[in-house]
Amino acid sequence: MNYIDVAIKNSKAYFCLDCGKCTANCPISQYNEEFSPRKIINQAVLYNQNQVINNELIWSCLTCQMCSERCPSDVSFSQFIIDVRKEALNKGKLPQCSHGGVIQTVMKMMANPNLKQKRTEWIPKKLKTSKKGDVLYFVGCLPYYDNIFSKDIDVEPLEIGKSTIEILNYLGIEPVILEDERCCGADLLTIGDKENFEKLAKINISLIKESGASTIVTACAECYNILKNIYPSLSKEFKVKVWHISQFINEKLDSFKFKSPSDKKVTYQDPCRLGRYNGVYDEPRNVLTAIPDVELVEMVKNRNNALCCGTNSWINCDANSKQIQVRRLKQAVNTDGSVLITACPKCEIHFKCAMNDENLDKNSRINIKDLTVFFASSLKSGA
């Protein structure tokens, strides 16, 4: 069986009913004519399969599933496209990586197993932590978006990292934090680089291992959906439970008090991992109002029809990908919220790139911060 056969048969290409509504629901598509899920399955399936690897359309694919929420075949689209990037790399053929392609490097880099980090210096001394414990704070890559986008667009993704052990430590929980740790490589599977993933996995899953952590919680959607749904098939003694940092949040509710925040009418980003990948939908939200005073008023397109934030994996931020952050950020404005709240730092590192452009109207601007960065503010000091 040749790899496109795989890619058709772990996708369930081969039910593709050429009905089409992968290609009107696609983000992407609406922006570029070219683009269309149904016409790049059909090349794979009834036409030279070479080709497929050979379209340089297989690399403007969001992987959001937006696809997969109308075919009514249960095809993925989303799957499909990674097993055939697998075969792309291996071919030789390389994706337009964003920023240098500088992510993609430290990535590999961190999928060197003698490579020694020094994660954790950036964790204030009043907030507590430990080596061993039951809880593990998976960061992810926090440090290293910090130095690359801190100082050219409005974002401290190391604010996401400390109101997370903040919030931890109000609930009494001194979490590990891996000195170590790599990236989850939820970006290298994507683009179709299993050698390195499985690399960083084996690193992280060892270590993991190592701290005698049974429960991981981790503020990004993507770490997320790599550590809850990839991990344990790479390894059987990856057991550990593991939760988004809006879902832990929501079992302990009861536990918080709080102070009214500044930001009273609120917005909400669903990401594609959190939302479409996993159905975590309610718990962000109850987060949110649970808060005094808070009013969450929804996007014209929520939950499992919420617009990605534009781009995924570090490759191909274009034109397209601009055009979808704009539609998504004056979706945000019209809500007349003061805010949007994200549960993702790379949806809040998109967006806020996107306001970057000094020609984006005002129309299209709107203050961002990430879910646990607005709870932890919101909380009263000393409970």
Contents of the next structure:
Amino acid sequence: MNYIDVAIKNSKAYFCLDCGKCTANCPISQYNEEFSPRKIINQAVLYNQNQVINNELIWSCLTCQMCSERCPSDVSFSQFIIDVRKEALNKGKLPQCSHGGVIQTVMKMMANPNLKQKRTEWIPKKLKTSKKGDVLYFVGCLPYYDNIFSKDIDVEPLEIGKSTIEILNYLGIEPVILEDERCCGADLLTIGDKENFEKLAKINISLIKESGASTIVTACAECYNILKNIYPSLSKEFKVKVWHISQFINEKLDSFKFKSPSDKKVTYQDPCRLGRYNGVYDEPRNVLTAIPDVELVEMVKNRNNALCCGTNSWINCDANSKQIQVRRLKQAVNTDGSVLITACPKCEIHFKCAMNDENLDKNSRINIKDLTVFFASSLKSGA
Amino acid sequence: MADKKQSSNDKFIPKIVVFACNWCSYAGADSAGINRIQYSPYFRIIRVMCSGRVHPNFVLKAFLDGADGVIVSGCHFGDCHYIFGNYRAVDNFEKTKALIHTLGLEEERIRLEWISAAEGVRFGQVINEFVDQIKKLGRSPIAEN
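What about the form predicted in complex with its partner chain, after the form predicted on its own?
To see the whole picture, the full complex is given below, headed by that same chain.
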């Protein structure tokens, strides 16, 4: 079967009614008039089918699922784009990789089984971890993000990791942290590099199996999505329960004792992989409102209507991404909240990168914190 | 494992990538040639306009494609054709070093050097030293496949 037939079948694109709701709601289409999910599907289904891979616009899609949310025929445009990208990549087309492509290279290097990484050096001694156990904390690419971004923009990705371990320790759990864990491969899968994604997945699955863990906790929305939805389809032996940290905390909210936090009025950004992909809307909100004195104020667009953080899988970050980010930041400022909480390290990096612009006006500047960092900082110590 | 590496070292021919800036280091390599300086041939030189252009990805990509060691080389401070390019090279190199460390490769596999157009002899020396160093470290784990 031709790749395009597969893509159309997987995404149910033949159901497309040509109504154009996708384009009307697509965050990219609002700023880039040429980009239209409807037109791309139309081009593939009706006309010059094989030309789709030559269309450079296929790399602009954020795979944020906003279009599928509104689609009356339930066409998964993100799935279609991923399938088309696979073929485009095979044919030698390449996306414009942001950050010089260094993140993609790091991920591809991790796909090599010979590598022996040193990715746990950041863990302070006061935090307790173990080699084998029931609960595994899947850190993701945080150490690499720290290497790449912490000098240029005001982010501390490893704080997310430290806070997560702190929260787990608070519950009396000493999480397993894999010394040689690999990237979950989400970004490679999204740009269509299935070969390297499967290599990464294979290593991770066997490492997780060796650790003997039956529960995985992760603080990254993208890792959560991949571990929960894609890994089980690759290996039948992968029967681990996957939690996002917000879900994990939500189950055990009674065990925490809080102090009054420094920021009382907060707003929350739904990461696309947590919200629209997996329907995790209430748990992070429950966790935030469980902290005394915290008032959660919603942005204009929230829950399944939440605007994306502007760029995905570290490709095609351009003026449109910036416009989306600034728009979202303005929405956050307009809530009158003092801090924007995110549940995905990538959202935080992208927003903070947008705020790195000196010429950005005051109306789009807000303090941004990760959910885990905010939660851990409002815990009463010595429980 | 270590013994095996030692014994195979005699035959081990390292693959080394040198990023040399157009204005100083590349001319330095030229000068080494003109002066007929004898030095190790196990390196591939890539000319870039400025050492500041050498993004961490360039170095990592070299390792991904099978390099055992990478040298980034530019003008001495104050001599940069673009005035501040080599300061940027330092910033980039710091990032590269951090990434290489987290990836678990030895930090001795990468090196930042300042070589001027007149320092042909030094170019030869640096290459010789680096080749010896890489021979001691052996094949990069990523290149083994």
